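Form predicted on its own, single chain, as structure tokens, below.
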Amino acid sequence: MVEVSGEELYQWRNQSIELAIAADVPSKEVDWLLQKVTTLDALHLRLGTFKKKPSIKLSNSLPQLTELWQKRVEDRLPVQYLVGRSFWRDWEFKVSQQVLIPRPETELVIDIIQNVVRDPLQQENISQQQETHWVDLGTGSGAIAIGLATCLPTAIVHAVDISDQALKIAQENAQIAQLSAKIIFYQGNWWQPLQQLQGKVAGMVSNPPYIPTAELPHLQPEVFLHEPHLALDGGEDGLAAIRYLIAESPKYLVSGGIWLIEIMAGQAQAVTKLLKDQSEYEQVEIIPDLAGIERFILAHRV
């Protein structure tokens, strides 16, 4: 720990906000960074009342903070990677450049599942046994798996990722959420490590890579330069992983089982057609996010 005066920190904050504005970076991220390295809360930072404090403890020196902030504004490194943490639903999860930063819109996946399993007809279809199996394919940071384990108290959640580094982070996040006992982690490609669950899965959720390869360089630099392309690149048309999930999932889902994925804006009609052409799905539904963008596709195993 190091100590600086409130006046020194106040000046550092103002200078960093100026840098953020000049670089078109959200200036509020300065305060988020400061909240991670001091005990100051958002209100005190916003009002500037800390300026009069004779001493403030920091986990990093001001030169170290300056170096971190320069990475944000010059290298476009997301602030979540700077501090190694990201907020998602009720948790603050660990993140690194080995996993996607959990997006606010992805939080709706859990709300959709909660609404579906409350449906009496759906309960009859998938809850014949008290203990049910749910799957998160491409778990990354583990956020979706943890959300499922929270909203489905009798479920066993199976979380799969091809990256062993991502799985280590997901397992740490499950410990943070105190849900390690409810989630089983597997390293492998999609359904491949779950052969034992064929015909037994009540629901599958995935946020697969869905960005067409040619569009990757046009993403925000924060995304293109720093987030894992393995979790972004959906092949030539963005649908490579989605086609696989549509083709393979019926082997694993029980009758009436849930199939739910996140998609890119503009993909809803193509994914809906693929599901209907498969003929093993019914009740195909396009669900928008809070901005009204067609963001999720929900279907049920016939």
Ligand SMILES: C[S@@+](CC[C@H](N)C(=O)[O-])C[C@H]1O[C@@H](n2cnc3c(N)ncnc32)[C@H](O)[C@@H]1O
Second form
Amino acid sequence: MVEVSGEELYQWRNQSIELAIAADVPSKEVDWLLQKVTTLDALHLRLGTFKKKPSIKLSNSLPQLTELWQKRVEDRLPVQYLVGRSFWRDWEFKVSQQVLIPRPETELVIDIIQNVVRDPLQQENISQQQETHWVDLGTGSGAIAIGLATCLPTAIVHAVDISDQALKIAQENAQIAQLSAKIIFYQGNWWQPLQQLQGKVAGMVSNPPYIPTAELPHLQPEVFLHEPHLALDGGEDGLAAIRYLIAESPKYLVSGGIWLIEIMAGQAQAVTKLLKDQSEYEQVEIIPDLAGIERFILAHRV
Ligand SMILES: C[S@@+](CC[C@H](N)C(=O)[O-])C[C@H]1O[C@@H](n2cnc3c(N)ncnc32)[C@H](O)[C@@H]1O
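I've shown you the form predicted on its own. Could you give me the structure of the form predicted in complex with this ligand?
Then the entire complex follows, led off by the chain already shown.
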């Protein structure tokens, strides 16, 4: 623990905001970092009321904070990795560079599922059974699995990722959300660790890697340089994992079971066609995100 005067911290904050503006980084992120290393809240930071305090406790010295902030503005390290935390729905999750930072648009996946299971036509298949099996394939930080476990009271959620390191973070996040008892984690390739669930799954949700390989270097440097390519790279046309999920899922889903994935802008028509060609799906629906971008594909097992 280090102590600095309010005036010193005030100066440091102003300089860091100037660096952020010059580097085109959102200046509010300075306060996210300061909230992590002090006990000051967002309002006190924004209003500058801490300036008159004779002493403020910091978990890092000001030169160490400057070094961290340089990682943000010069190396383009996302602030969520800098502070090791990311907000998603009602939670503050742990994140590291082993997991994708869960995105705000992905939050809608949980709302879509909530709407579908509330639909009386779907209830017979899904929500009235005593115990239902739901699957989150490519769980990363565990965000979707945790969201499903919260909104589906009778569900056991099976969360799979190929990355052991991601699974460790997901397990910690399930503990943070106090939902460890409802989620089972598996390391492996998509459906492969879930053979025992063939014909038993009420719903599969996935936010798979969907960026075409050649587009990766054109992503924002924050994403391309620091987020795991395993979470981004969808192969030559971006659809490698999606094709697999379309082909394999019917073996596992109950009749009427839900198939829901997130996609990238511009992929909706191709994914819809793949699903229709498979002939084991019905009620294929394209759902936009809040920005109006075709972002999710929902289908049901025949
Ligand atoms: C786009 S990220 C989604 C992470 C999280 N579900 C979310 O929405 O924030 C895709 C995830 O799929 C995982 N993944 C990639 N290939 C996989 C595979 N063959 N089997 C299982 N998971 C895989 C990655 O490790 C990554 O965590």
